[in-house]
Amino acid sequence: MSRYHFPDHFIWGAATSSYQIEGAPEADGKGESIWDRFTRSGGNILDNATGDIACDHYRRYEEDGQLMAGLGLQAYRFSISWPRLFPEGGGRPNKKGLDFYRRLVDQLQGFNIAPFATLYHWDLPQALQDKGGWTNRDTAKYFAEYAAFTFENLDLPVRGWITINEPWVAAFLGHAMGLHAPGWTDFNLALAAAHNLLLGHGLAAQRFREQGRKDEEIGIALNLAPIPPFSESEEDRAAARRTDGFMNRWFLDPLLEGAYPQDMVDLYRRHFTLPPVEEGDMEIIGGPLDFLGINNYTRHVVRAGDSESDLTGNFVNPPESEYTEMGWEVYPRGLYELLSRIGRDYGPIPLYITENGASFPDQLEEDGTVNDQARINYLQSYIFEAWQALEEGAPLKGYFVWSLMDNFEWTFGYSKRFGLIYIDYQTLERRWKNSAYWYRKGISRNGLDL
């Protein structure tokens, strides 16, 4: 057996998001979100499920805090529901909504668990969606105001702030593919949403700097994946390069280099309408980051499509690989590749793995146990690759497993389980899976035994 230690100040955490766990969609003055509207519209979610109850974390946060303390978590990444603080997106804040997050952060600090707060994990106030949502440039300004209020009024120190979670998903799954709220299918609008999401991030980061916040840091979380070609043919390599531009570089380049990738600008200009970029936008978007969050689960192998103008080509699932219940290839080496790539392509920037995990068909046994060895194997293999990247100089500061508990998994409803904690959706009882015990042991040893 070999033991792999992480640096002394490495942070071990778990992550969730507001709509996926909180429930209580109308409690204490909360406003409607686009996910409230999207799930209740019918036909968008498996079994027409909603997040109306989810894990009922809004009412059970104290119990969940005890679970986190029992796990030995050093950090907890949660998201703040924008319409819980500002039911109309702006204007008068909702004090009861703010008080909930104050209580949560206070509890975390009582357990010596560092809070990492995400300001936007996709639950936009419906009142702003009625004005165009993220396709309306004004939403970025509303977001900056909401962010500034939250920085100043949460009161207790928050170790890390994440402005936007996965802007690619919010923009393209929500506005081009219709799979996420608001359910639109217009690529031109998706490009506009992507730019405004990045602008909102930049404006919020500016407000953070203006407040001169000490002992706190701010960044953004991107869903990133290695995108290798299926073969070394020129066509496959070109298709993989376009896909990488679409999924990775369209966000990495403006954030870390202050400009959109020129090859993708040229491609989009031939087929779509690029959103207007006003003077100063790129300087705002490319402002300094304290860290970059990486959400990684898999890779995407790409083979050329029928036309050179195809945006992505075709995704290929290698038949020899293992796959999670989501149909995602288990490819732990991809995490090492991403961590190495950021430094190679963009220079040194502090990194967190802000999401990594897997869904498997967990079964609650008669004795109350959940033997999720497949998840343990997955997490162990990915964390080992993170350790190897660290050994080679990657400035990795922490790791957050997705997810703390089973939850509402967007369009899949309650059919996919990612959690360390098993949720009985009939009784809302929480039970530790074997992976939770394994993770607790890893945290206590600050590393892995292989």
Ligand code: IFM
Contents of the next structure:
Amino acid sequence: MSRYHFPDHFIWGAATSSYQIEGAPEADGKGESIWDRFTRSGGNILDNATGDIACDHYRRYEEDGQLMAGLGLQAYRFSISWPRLFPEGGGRPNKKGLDFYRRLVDQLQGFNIAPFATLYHWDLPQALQDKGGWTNRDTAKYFAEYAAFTFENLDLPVRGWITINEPWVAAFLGHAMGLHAPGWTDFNLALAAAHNLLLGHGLAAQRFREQGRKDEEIGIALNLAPIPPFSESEEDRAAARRTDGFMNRWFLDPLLEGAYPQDMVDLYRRHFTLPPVEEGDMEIIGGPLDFLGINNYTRHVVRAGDSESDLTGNFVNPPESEYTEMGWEVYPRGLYELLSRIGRDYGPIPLYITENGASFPDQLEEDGTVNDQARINYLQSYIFEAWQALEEGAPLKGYFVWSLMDNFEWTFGYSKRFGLIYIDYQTLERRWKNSAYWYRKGISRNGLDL
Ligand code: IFM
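Since we've got the form predicted on its own here, give me the form predicted together with this ligand too.
Every component of the complex follows; first up is the chain already shown.
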């Protein structure tokens, strides 16, 4: 057995998001979000599940804070529900909504757990959706207003702010594939939404700088994956490169270089309507970032499709690999590849792994235990690769497991469990899985045994 250690100031955390855990959709004056609407419309979610109760975290946050303290977490990444603070998207703020996050942050600080707050994890106020949502440029401006208000009025130090979680998912699953709220299926609108999400990020970061916030950092979390070609054939390599442009570079390049990737601009111009970019947008989007958050779970191996104009080609599942309950390939080396790639392609920007984890079919035993050895193996192998990248100089500052607890997994409802903590959805009781004990031990030693 060998032990590997992380740097002294490395941060170990866990992550969640508002709609996935909070429940209480109407409490204390909260407005409707697009996920309230999407889940209640019927037919969009497995078993027609909704986030109405979820983990009931809105009422049980104190108990959840105790769990985090018990785990020894050094940081907790949660998201703020925009419609709790602004039920109509903008206009008059709802003090009771803000108070909830104040209480949460206050409790975290009492436990010495650094808060990392995400401002947008997909629960857009429905009132803004009624005006076109992210396809309307004004939504980026409303987002910046909400962000500026929150920076100023949460008025307890938040160590890290994440503007937008996974803009690719919000834009393309939500507006091109119809799988996420608002359930639209138009690629042109998805491109517009992607641009406005990035613009919203940039405007919010500008407001953050204007407020001169010290000891706080701001960044964004992207879902990134290595996208290797299935073979060395020219066709497969071109398809993989396009898919990388679609999923990774369309966000990395504007944020870190201030421009959309030219090969993708040329491709999109041939098939779609390019997003409406106004003068100054790219400077705003490419403004300074304190860190880049990486959400990584898997990789996508790509084989060319039949037509040259296929945007992505086909995803191939290597038969020798292991897969999680989501059908995602377990590919720990991908985390090392991503962490090294960012530095190689874009320079030395501080990095956090803002999400990494796995869903497996956990069983609650009669004695109350959950033996999730597959999750422990998964986390251990990914964390090892993060350590390797660090050893080679990647500026990695911290790691957040997805997720602190089982929760509402979007279209999959409650059928996929990602948590360190098991939720009994009948009683809402919380139970430690074996992975929670394992993670606690790793945090306390600032390193893991192999
Ligand atoms: O549950 C999601 C989360 O909301 C965003 N990133 C991926 C997770 C697992 O699918």
